[in-house]
Amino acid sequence: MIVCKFGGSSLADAKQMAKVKEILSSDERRRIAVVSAPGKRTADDDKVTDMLYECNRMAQQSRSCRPVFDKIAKRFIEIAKELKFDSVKLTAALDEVRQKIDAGQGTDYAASRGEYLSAHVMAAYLGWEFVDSADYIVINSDGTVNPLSYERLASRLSAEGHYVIPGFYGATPEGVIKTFSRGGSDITGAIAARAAGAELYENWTDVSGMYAADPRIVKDAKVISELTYVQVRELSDVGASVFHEEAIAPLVDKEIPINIRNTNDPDAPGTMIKAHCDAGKLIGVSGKDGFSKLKLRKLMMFRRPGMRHALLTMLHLYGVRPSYSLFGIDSIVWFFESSQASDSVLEAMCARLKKDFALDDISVERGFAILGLVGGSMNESTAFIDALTSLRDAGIAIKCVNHGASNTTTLIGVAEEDKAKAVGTIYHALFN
């Protein structure tokens, strides 16, 4: 059996949904389709999920969401008419969703309804069974998948059946609708693949796989033919957004391969993600901006037991959760997403940290980007030296380097405004 997940661009309108049907019909092993909410039809269009978030905001302000929801309903009805199937049940479902959003059902309920309605449309169009994720997928309070999900969903699926499952959401152990983070339909697809004992998980999107660099930055970037679970997770963590990094977790134990494919070019082989591949191969370079740097220094800092844990606990109280760390003999540098805290919050946090921990120095700087050079056996590779040399020759200042913490990735910090130039420079130096 093959489980197929289709992203928002693959379901944006009736024409795209017809492509999905053709893909599913072309291989009898494709028996489970996990669907996202309809995405943008044009560059200036609205995603259905974004409109649903707006509906929820209106409801929270005690305003009817009808003005915005009517646009959502019109879009779904138009799809149904173009695909030529009865929209009576769809109209009833749309009315129920709008009423529940207006009644204050909550953010997660509203956000999840794009996938819910998309799955109803797709099931009716294909003549397949609709399986509601909320009845089988359990999401813990921290947003992780409860292992009970696999057993529950497996009990619903048969080897001979054909099913459409909405992505992005499940329910809490108490049965309340709960969503994954944005892009979480990838996670739903992985859950379904594990539950069904799939031989392959196909992730259909609007690009022909994962690229060795962002094609918006590097126009001639090549598609990566294969990479490992660890490599795709680390590439995704530093900005490669084709596949949700948390979607790997349900598949690792069972070693179910993932094939990223293009709905608009179904003959392209895409990118295969597996447990193992060529250990010595360079895979790609990616970058993510929007980071701030917190630097702390105290003489004999690490002689005090539990110092690092106590500092992190204090950071968390102010909403700061570091993504990357560097350590010196008496110092710590943490990089965190700048959106986590305003300047005033950071000022208050630094004052308290300095006082409570008697720090010698503490400072925050904004405006950093983190690049990830990803490959196999990076600890034995000298590729990072070539990368650093290329940046130096291009006049790009290197703010930090983390080599050796991962055998898969070397992290390089640069100024935010240098991110695109740095990615392009490393790609052309190492991958051409």
Ligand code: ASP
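For clarity, every value in this text was computed on a predicted model and none was experimentally measured. Rigid core (definition): largest C-alpha set, two forms, superposition within 1.5 Å. Residue numbers count along the first chain shown, from 1. Compared with the form predicted in complex with the named molecule:
Taking the rigid core as fixed, one finds a CA shift for K354 of 2 Å or more between the two forms.
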Contents of the next structure:
Amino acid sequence: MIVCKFGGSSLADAKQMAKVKEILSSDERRRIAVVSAPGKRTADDDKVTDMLYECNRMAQQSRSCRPVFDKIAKRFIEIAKELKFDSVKLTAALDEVRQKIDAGQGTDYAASRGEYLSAHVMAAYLGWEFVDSADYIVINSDGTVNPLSYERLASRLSAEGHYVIPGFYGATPEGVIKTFSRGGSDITGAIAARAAGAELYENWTDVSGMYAADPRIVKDAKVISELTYVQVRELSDVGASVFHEEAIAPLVDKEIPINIRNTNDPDAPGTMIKAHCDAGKLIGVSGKDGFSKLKLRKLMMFRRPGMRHALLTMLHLYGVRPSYSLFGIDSIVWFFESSQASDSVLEAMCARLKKDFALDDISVERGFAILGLVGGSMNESTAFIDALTSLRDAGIAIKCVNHGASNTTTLIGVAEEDKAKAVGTIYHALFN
Ligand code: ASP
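Starting from the form predicted alone shown above, please give the structure in the form predicted in complex with the named molecule.
Entire complex below, previous chain first.
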């Protein structure tokens, strides 16, 4: 059987939901649908989840969420009308949700209701059974999936049944509704695929797969036909955003493949994500900006056992959690997300580190982007040399290179303002 997850744009209105029905009914193996909340219908439209967060903010300020909630209710009622099913139950459910948000049920409750309502609508439209994620999916306090979820959900699903499951939320071990991070319906789909022992997890979205480079930067970027779990995680880490990187975890052990598909172009084969692919292939290039660089220097610093650990502990105290590292003979460079600390916090942190660790030098520089060149067997590949040469020829300054730490990705640092040009340059040099 196949578990299908549909993203917000696939459920944005009745027309999109009709496409979803068509997709589900065209293959009888598709028996479990995991749904997001309705997304944007047009570029300047609001996502239902964003409006629900806004409703919760209003309730926290002791204002009724009604002005915003009415827009949400109108969208759902319109969908029900267009799909020609009775909206009496839906109206009652909408009223209950609004009252609970106003009564201060909390952020996660409010945010989760888009998926809850959307799943009810889809279940009624398809005539499938609604299974509430809150009763089966357990989310730990750190946001990770509790493995109990797989058994619980598996025991609820029969081999012949047809089910609609809301994405994005579950409950804490104590039974309180809790959401995953944004885009987390991908994780719910993966949990359902594992629980149901699916042969395939289809992730239906509004693009025809993962691209070898961001199509907003490289207009003619090609769709990646197949890549591995590890490659998709590393590509997502440096900015590719089609699939939630944490959604891989439930699928890896069982080697359940993922197929990214386009609801608006269902005949396109999309991208397959699997445990193993053609080992030597170059997969894609992606970039993420908003990084700062912390540079520390001290003569013979690595002679002191535990130094790196002690430095990191101190960084954590100031809210700085490095994403990428480089080590020199007597120096360390850490890149961290600039949003983690203000200038004044960084100033205080540097002064403290310099004093406590008797550093010879410490500095912070903002404005970096980190590019990832992702492929198979990168340690044996010389593709990164071609990538660096192409950047040099395009006059783009290379700020750092991290090659060899991962057999999947070579990381290249550039100035933030060079990110798009650098991604385009590498794509055209290596992928065309
Ligand atoms: N609706 C949630 C969000 O907007 C979750 C999801 O769509 O996956 O983040």
